[in-house]
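Only one chain is included here, represented as structure tokens and corresponding to the form predicted on its own.
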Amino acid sequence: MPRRHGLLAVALALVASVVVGCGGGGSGPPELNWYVPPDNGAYQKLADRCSRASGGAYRVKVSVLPTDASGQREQLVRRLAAKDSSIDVMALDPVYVPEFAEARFLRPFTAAEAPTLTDGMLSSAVESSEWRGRLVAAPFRANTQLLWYRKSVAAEAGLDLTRPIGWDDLITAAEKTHKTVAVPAKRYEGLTVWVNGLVTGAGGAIVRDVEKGVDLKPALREGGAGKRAAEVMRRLGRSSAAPANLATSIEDDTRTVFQSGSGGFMINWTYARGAAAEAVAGGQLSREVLDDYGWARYPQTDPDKPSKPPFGGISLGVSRYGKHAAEAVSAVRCAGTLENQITYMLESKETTARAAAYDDPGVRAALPMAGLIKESLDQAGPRPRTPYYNDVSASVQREYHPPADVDPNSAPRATDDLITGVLHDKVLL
């Protein structure tokens, strides 16, 4: 998942290609690798946990992938694809999962060991933690994107967001009061997560079919979904409401926006209002503006079907080649406890996969919108599941950029031909 830059000074001066050992060598207990996205500590300190919860069996090492998605995914299967033995667990996002497993990277769970990595947590995250039948990975994280608001600009247009809304009434909206609508919209991951978004919430899909690779079957083009996609994207770049940005925006520039004098609507995931307060905290960030952020559900597409929020997160991988099987099982074992799913989140500001997580008062103290978080999380739609997600990802955000020029007339068979031609290598991206 996509997905947090502003937070992560420390972390990223560490990010990378840094190769390290699988350690453990010499005497003391080995010494396991995680390799996870950049964060703001809270990692390292939930690693130090286990390390010291483990009793002296183990200790965890983080290590920094790249900062985005796409270059965590190239980073870990370039490793992986020669067996290196130096990664014992790995943070996923979740749409690569079907792909490290029909790679045969991961190291599936037993029978004996799945029920301690699943009970409790959200059915979403599970879900997108197996395949074909089995658990290859942990759920850990669980994240979706809400609509932020700014409370002065929603007042001044008039708008009841105690109720749903759609697209169209909030670039309405942000036209009548002269602000924007910022949204994540880069050719990158993140705009295949807008218009998957936008898809699923008009009752389409991106594929179907995904269990007969790579003679899966686009289906941008069935029902109108593809095409109703298109013209929320056209209607917000080519209007007043579009941020001068909009076309290479990633999370933190839609934050940017958002926190600006133009700022009224933000598609964005749920740190944004944490990373807000560290920013208050800082000095970086007045405190009227933290005052003015408001929350609710992710836009209708469609008026007539709710909203299918976006789902992100992360999974727990084992690696294939590493030394420490049974000692990686019980790390993940351990960061995906009640109580350190907790603590990881009030440090993070990132939201879990563990359901009881979110009815926990210090979790709703901190995250006032913890509510509306699981909710989303439950009725959220999942891009799609398939070992050859990057390639039907790429064709998206091929035929779907920049938000102005995408023809809705167009773009939906362009894109299911090129997703085709891709798959069965006629076509090169």
Given for the second form:
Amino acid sequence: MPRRHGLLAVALALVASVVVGCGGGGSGPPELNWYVPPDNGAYQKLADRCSRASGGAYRVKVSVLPTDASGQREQLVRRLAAKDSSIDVMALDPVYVPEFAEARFLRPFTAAEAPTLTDGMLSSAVESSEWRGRLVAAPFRANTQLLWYRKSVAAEAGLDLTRPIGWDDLITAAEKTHKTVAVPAKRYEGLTVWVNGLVTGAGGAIVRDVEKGVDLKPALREGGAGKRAAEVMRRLGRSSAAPANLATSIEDDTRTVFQSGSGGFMINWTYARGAAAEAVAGGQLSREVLDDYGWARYPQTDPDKPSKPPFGGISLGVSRYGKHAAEAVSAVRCAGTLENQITYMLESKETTARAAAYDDPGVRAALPMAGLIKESLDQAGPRPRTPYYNDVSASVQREYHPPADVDPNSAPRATDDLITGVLHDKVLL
Amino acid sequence: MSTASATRTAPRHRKPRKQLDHAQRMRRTGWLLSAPAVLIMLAVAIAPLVDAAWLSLFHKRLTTPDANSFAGLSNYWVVLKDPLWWTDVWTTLALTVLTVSVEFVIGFGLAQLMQRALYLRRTLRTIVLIPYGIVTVVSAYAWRYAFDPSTGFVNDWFGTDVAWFDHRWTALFVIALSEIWKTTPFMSLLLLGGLIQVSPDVHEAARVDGAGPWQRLTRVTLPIMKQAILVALLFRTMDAFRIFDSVFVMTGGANDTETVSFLAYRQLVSRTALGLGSAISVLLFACVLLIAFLFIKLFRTDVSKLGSPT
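Counterpart to the form predicted on its own, namely the form predicted in complex with the partner chain:
Up next: the whole complex, starting with the chain shown before.
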């Protein structure tokens, strides 16, 4: 008998805990759920600041998405297609903004709300947050890639990195010094970033007429830009300057190579040096390596054309299916204030879409390359802005990988044909 | 009807009728008891299959709700005439044949070892099963990092300088190796079940009759284990044909290492092209059914008797 009572007590306790669990959150301010990429905790601090600033109007809870942009997109698409009401605000890679807007996953900002979210933001970040003339996401982070170099290697190679440098010079210098040029070149989104940087740097584009939807115009064969991009990739892929894992490396792998004994040059986002500084503080990296970090503008594809650094970042979208839209807009506005952006930038080591932040003395001290970042963002070459970006990107990845085997004569035409076929459901991808 | 009239004219047949009623009642009870399970099976297994078959008849993307249209069987035509589908089918078949054959040989050896071990038998079985207990994604990452030239130790150990994941066949080799390492224990466990069915007396009789070790293996052990071997090979072949995780982690499908499941994943999840992706899923299901059919024909075994003593 006592055993039965015991079992009954356990069962009641379980039922009670479930009931309490279900009822939790019924009182108090609404809880906003932000879906964000993994970071060093800066998002959580920002969320806490905005919760406090709301004066009790809402609380912000942070939910973490997968590491890479494609994984983040996939999880959000799956949830939003099921009209998941647990998402209030989502951190979106700008390349997916058109797709999410077209799928009606995003609640567009009203004409009254838009100016408060865009004033003082970099124009490239504002453009990448709009779709069909409406602001569908709020600029938040703006990011670009830089050429990172080991000062000792550049000196040994006799490179003057105060002046623009081309890909060919870079590869030659690495070959001469028996060092590497590390670029994220796995068959993933990062490869499209590289191809787009090379193609726009040669004055071309991957696609044109994006407003025509599936009938957009693939443009890699136009003007030789796609061919030039393939030549650069093939040259590096077959060079002694290519790291052994070039074809499978993502951003973190390039950092590992760059920080190793064979490190010479690296193409990576702006956080690279901040991450290295954290590694030094954590005892995983020697101080000498960090002191040897140099930075310069993204390399030129053509010696007579200025480079077009890649544009990346984060835009904050408000979900159409969330239950607290007004509070969500207010939280997004809070995240974008100059004060919050500067604090977030210093905490996260990521760079902001708010122009004035780059002039802040604290930011200048923490990010000595802040001026170069802002200049790169102003002259960045965005990736294709189409709801079919994922298909376009995957088509590019299929034909421009692995770098050592890209055929400059056939890759541009093959990619153009593949994009057309894929968008019209005529071929698999 | 005939049974009823027969019982009316011949009262002495009452007993069989009672038995029949009892059997019917038992059958009915059996159906009632299994009905919830059958309904759940229909809901979780058949319904998605029907849904996938229905979706495969449309041009449909999750993120462009205004551009969906009826496609008939054209999605199947697109898949079957695309060289990518056939490349992936051959890649999947190559991986399946390679891994299952090697696993069968090693698994059989391990099963023999586990059966014959006199000491530490339980410990041995536990140790053999460890790789199977590891989540596939985790083991795939371990193998990837081991073979990656920048983080791995394999090149150092063997004095090689190979970028394993940069080339089709070296990448497939590592993928196959990780699969073999991961699932051989499962194969050996199934084979051990069959091996236990082989009575020592039968072996003894064969030995007395003058059969050597090879003859005892091929004429006694393997024929008695036939059904267990079928189960082991069938399960592993169907499983191997659906290989996904290792490819996803190690190469992301690059360098022609993509498998059929990965192809379906990319259309369905990455591209959200539900029509094309569903067509591939249905074709994948058909392939798995074909494998099961071929195995059963090949072994000439009545599956309904699987598991019953021979």
